[in-house]
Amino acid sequence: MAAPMLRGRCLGRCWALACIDSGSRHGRGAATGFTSSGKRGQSFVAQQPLLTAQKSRKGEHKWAAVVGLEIHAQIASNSKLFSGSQVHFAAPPNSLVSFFDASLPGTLPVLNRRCVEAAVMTGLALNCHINKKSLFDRKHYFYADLPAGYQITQQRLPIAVNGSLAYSVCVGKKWRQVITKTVRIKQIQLEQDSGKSLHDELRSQTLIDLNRAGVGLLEVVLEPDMSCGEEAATAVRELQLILQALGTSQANMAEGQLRVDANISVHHPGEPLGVRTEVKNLNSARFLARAIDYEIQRQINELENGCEILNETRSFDYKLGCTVPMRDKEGKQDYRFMPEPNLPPLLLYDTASLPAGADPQQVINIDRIREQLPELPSETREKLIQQYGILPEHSFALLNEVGLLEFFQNVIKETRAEPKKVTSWVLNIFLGFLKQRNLAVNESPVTPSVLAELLNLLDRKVISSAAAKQVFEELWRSKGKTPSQIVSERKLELMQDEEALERVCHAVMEGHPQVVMDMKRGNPRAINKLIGLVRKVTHNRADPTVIKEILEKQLSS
C-alpha cells in the first residue's frame, strides 16, 4: 500500500521556553480549579518492580513505589495533524475549526508532514528506534469535545519505540551531589488532541470549544522506572528542555502544551506489584511532584490501615494538596480499536532504502533528520562546564530558566570579567531581581550589554562590589541610563587617592583603640570591623583589599 500523502512543512521553528509552575488544566473532571476537559483513555504503561524503597518508621515494613508517566506534548506546527486549520493558543472559541475537525460527513484526513518530522526528530533525540512502517488506528469513545466519536492514534505500531531519557537528580542538600538516572521510553506515538469542554457552573451548562480538536500530539510513554515525585518532575523537565531545543514542541505547560498522567502503585519489595491508580492531567512539574508524593503516601496509609487500593483515575487538587477520585477503572472500557481506513501505513526511509527518483516532498528521510539534530541540553550543560569552568548546578540553573542561557552568553561576549563572576551575578543578583518582581528574562529592563558594562567597571576596579549592586538597583529604576552615568551622578567611583585613604584609615584606628588592640592580639574579626568602619566613612568608595593592605601596613609600623 502506498505511503500517505503529506502536507507541506510549516516554516520556521518555535523556540519559546516554558513556565512550569502554573497553567491551564486539560482533562475531564479536572480538580485544580480549571474547568476545561479533553483527552481521556486507558494507560499504556505496564508496571515493573522498582527497588528504591520509601522511608519507613521504625518497626514497619519498607514500601517500594512504582511510578510511570504518559506525557502529551503538543507539536509545534502551523496547522493541525490531519487538517489545514491553524494552531493558535487563546484564539476566539471555535474560530480555528475545519470541516474535518468538526467531523462533517465526507471529509478525509491529510497527514501533516511537519508533525511526522517532529515525531521522528523527537524519537532520535530520545534514542528511540524509528519504525519505518507505522500504523494509524481509531480509538472509540464518546464525549462532547470529540466530534467524530473516536481519536486517531497509533495503538498497534507507533512511530518510535524503545528509547531512553537521562536526567539528573539531587541526592543531598547541595546540588553538587548530582547523580544521573535513566528512564526507559516505551513508545512515542502520533495522535489527535480533543477539544475543550468549558463548564459554566453558574448557568449549569457546558460549552464546547473545538479550536484544539485535531491538534497534533506526541504521546511519550515512560516505563515505570521512577519511585518518587522528584524523579518524575525532573524527568519531565528534562524532556521539556529537549522538546524546546529540538523545536518540536513549545512544551509550555501553562498553555496546556505539555500534560502529564502519572501511574502510581506501592508494594513491599519482593512481593507482587500493588494496584495502580492514575493521576490525570498534571500541568506543572511542581504539581506533578506533589501529586505523586501525596498519592504514594496515601496508598501506604490505606494499606497499613487494612484498606484496599482501588484501580481508579484521580486528579490533583493543588489548593488542598491532595488527589481526589474522578472515576473507577474496575470495569475496563472497550475502546474498540480498529485500523484507520482513511490512512494507509506511514512509510519512512533512510538513505539506504530511499527509492530512486523519489519526490523529496513526499518521503521522509530519517538520516537527513538525524543530521539536523541540534545540540541537546545535556550537551549544552557539559559544554558550559568545560568552556567556562562553572559548577554543574549552575549549568542546570542557566538552562532551566527561560532565556537565561542566551542572556548569560551575551554578557560573556561583551565583558572582560571572569566567567565565574558573570555566573554569580546572573544567577544570584540578576535572577534574584527577576524572581522578586515576577518577571521573565525578556522583560528585564537590564540588557546583557548594560550588565556587561557594569561588570567591566567592577573588573577595572572603578567601583566596588557594594557600589556595583547600588548601580544595578538604580538600573532597574532608571531605564535608559548607563552604569557609567549612574556612577558619575552618584559619585560611586573608588577612591584613587591612596594618601587620602591612608589618612582615613589612620583616623579610624585612632578612634577605635580597643579594636586595634584586638587586632594586635590576633583576633581575625577585628580587622574586618576596621575595614567596615573605613568603608562607612568613605561611603563604600574604597576597595576593601586596598583598605586591608593599608591597615596591616600601619599596624606593623
Given for the second form:
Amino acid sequence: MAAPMLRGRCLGRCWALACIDSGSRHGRGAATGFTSSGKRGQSFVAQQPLLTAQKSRKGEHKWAAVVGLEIHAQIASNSKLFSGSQVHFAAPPNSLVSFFDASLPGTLPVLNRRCVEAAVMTGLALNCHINKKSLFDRKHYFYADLPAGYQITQQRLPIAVNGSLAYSVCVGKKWRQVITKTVRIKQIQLEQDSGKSLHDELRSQTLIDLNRAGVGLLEVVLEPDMSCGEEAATAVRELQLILQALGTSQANMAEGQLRVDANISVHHPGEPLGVRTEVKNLNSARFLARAIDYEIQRQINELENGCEILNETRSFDYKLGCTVPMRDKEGKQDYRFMPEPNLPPLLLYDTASLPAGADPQQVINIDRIREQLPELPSETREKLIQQYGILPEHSFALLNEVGLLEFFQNVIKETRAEPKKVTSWVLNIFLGFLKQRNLAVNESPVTPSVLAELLNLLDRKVISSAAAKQVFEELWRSKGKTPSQIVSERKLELMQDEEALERVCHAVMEGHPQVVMDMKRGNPRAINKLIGLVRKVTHNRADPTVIKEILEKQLSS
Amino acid sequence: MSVQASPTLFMAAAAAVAARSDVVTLKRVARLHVWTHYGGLGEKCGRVRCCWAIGPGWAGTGASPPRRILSGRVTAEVIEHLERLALVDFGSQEAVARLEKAIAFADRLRAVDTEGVEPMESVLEDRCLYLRSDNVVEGNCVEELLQNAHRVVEEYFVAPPGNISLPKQDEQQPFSHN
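In place of the form predicted on its own, the structure of the form predicted in complex with the partner chain is requested.
Complete assembly follows, chain above in first position.
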C-alpha cells in the first residue's frame, strides 16, 4: 500500500532527493507555494522539481520529469454498464456474460442508471464540471477479449471535465510540514471494461473469460502535473480513498478494480516537453511509484548517452524491476473513433432544468447527487485535526488503514484518556501489533472497548504505561479477558503505598552508592538510572514521576 | 475474407434521410461523418462483421487534409496499413476493387452542400436515452454461449496467442485462414 503522504523513501537516488527538497534548494517556492482551494478551473502550474542525473557534474544537466496518469476505476454496481449481467470478482469463467457482453448479433446496449450516477458523484467529488450532455463513441481495436472489436467509451464529450484532485505530501525535517499539491483532472469518462485473457504460452493459445467484459469503468484522466513516482502514487492513493468514501468503486488494486497507466517524459526546464512513453497496467500501488521512477531514470540515462526516447508503450516487469517495451503495438494505433449509433446523447438535469412531469426513473438530477455526497477524506482529516487536536500526519495515518478510523473513534467514545494518548496508542502500539502479524483492523483480537478500558486504567494512574503495554500484549494472547482482570492477576497495579515505595527507593540507593555519588556530583542522568532500578524492583508497578519525587526528597534530606 | 458493401450504418443514415425528407436533415445526415467502409474481421468468431474508418469530415469541420483514400484509387500502401490495423488479409485484386467500390458508394455523401449546417451526432439525437435500473437479469448462460465458440477449454473461449503482427508477404499465413 502506498503511504498517503509522500515521504523520502526514494532518497537513494539523487534525482529523487531533488524531488523532495527542490523548493528550498532551487528557490522556486515549491515547498511553501502550494495551497489548495480545490476550486474548479483553478489554474495550476506544475512544479517541476529539477532532477539531476547521476552522471552530471556540478548540476550542469538538470532534468525535470513530467508524469500524467490515466486511471481506470471499476464502478461498484450490481450489473454491467450496458447489460443486466452480474458484476462479481472471481466467478466461474464466462458465467457472468449476457449475449450483449459476448456481442452476439442483434443485441443492443441499455445504459445502467447506477453507473451514470456513480460517474456524476465522482465528478462532483473531484470538483469537475458535469456536462449536461455527453456522448458515447466506439473505440476500435482488435483483441480476443473484446469480442465486439470496439469499446464503447466517451471520446468527444465525456460526462465530467476540468476537475482537480488535492493530495498531500510531507516535507521538512520530521515530515511535520504537510504540503497540499493539486493535480488537474482533464476528464472523467464512462466506458466498458474488456474481458480477461489468460495466455497459455506452452500450448500457444489464449483462454478468454468475458466475465469482466462490459463492466462499467470510470476513466479518470489526470493532467501531467506530477513529477515523480511518489507524487503519482500519493495522488492515486488519495483518489482511491475518495472513490471508497463515495462508494462509487471499491478501488481494490489487487482485484484490478483500480488500474493505472502512466505517461512519462523528461526535459530540461524551460525547454519543450520531451517525447513521452506510456507505462501500461500498473496494477499495484507498490509498483506504481517504482515503475515511474525507473522510467524517469531510464529516459534520463538514454538522453545523457545521446540516445532518443521513442514514443512507445511499455510495461513494468515487477520481477526485474524495470520497464520493457510492449511488442503487440506497432507504430501509432488508429482507434477509428466513431459515434456510437445505438446510444442517443446522455442528458443530465439540475433542479432548475428538470422537465416537469418527467419519469423520476429516467432523469438524473445533478443537484440531488450533490446533496448525497458523503464526507470526503480531506474533510474527515480536517475534522480530526480540529476535533481532537491531533497532528496532520496522524490524520493521514488514521485514514490509511481500512477500519482504523472507526476503531479510533470507538476508542475515543469510551475512554477518558486524552485524544493524543489514544492516537499514539492506536497508531503506534495497536497498528504495530497488527502490522507485525499482518492482520487487518477487523481481525484484531483487541476490540475498541477493551483498548478504551485499558487506556482508562492508564489515565486513572491505576497502572504505569509500561504495565499497560504488558497488559496489551496479554490481551492479544488471551482473548476474552478484560484489562482489569489481567492487571489484578498479574499484580500490575501501581504501588499506591507511598511508604513501601520509599522503602524500595531507600534500599536501591543503599545498594548503588556509586550512582548516588554521581548524582550528588551533578550528573543529571544518574537519577534516571536510579528510577530505572526502582521500577525494575517494583516490576513496573511504580509511577516514575512519584519515584523521582521520592528519590529527590531522599537525596536532599 | 471478402469486402462487402451495404454497410448497416450507412443504411441507417440513408433510412433516416428517407424518413425525414426536409433538406436540412439531409444535409445534417450528410455531415454525420465520413464513413469509410474497408472490410472486416469475421471468420475468427464465426461471423462477418463490418469495420469502419471515420474521417474527420470535410470543409469546415477541421484542419485535416483530405485522405489518400478519397481519390477513388486505393494504393498498395493504404491497403497494407489497413491490413495491419485490422489484421485482415485483403488477398486479391478483386477484393481491393470491391473496397474501392464501397468507398465510392459512401463518397456520394460528399455531393451534399453542408455549409453552415451543424453536424449530426446521431440519427437518434432527439431521442431519450433509456436508463435501466441496476438489477441483475442476465448471464448464467455459459453453455449456450460456448456453443458459438470454435474451440473451448473448460469454460473458456480459446483464441490465438495475443495480437500477432501481420507476417511479411513471403511468409504470409494469416490466422483467418487457419
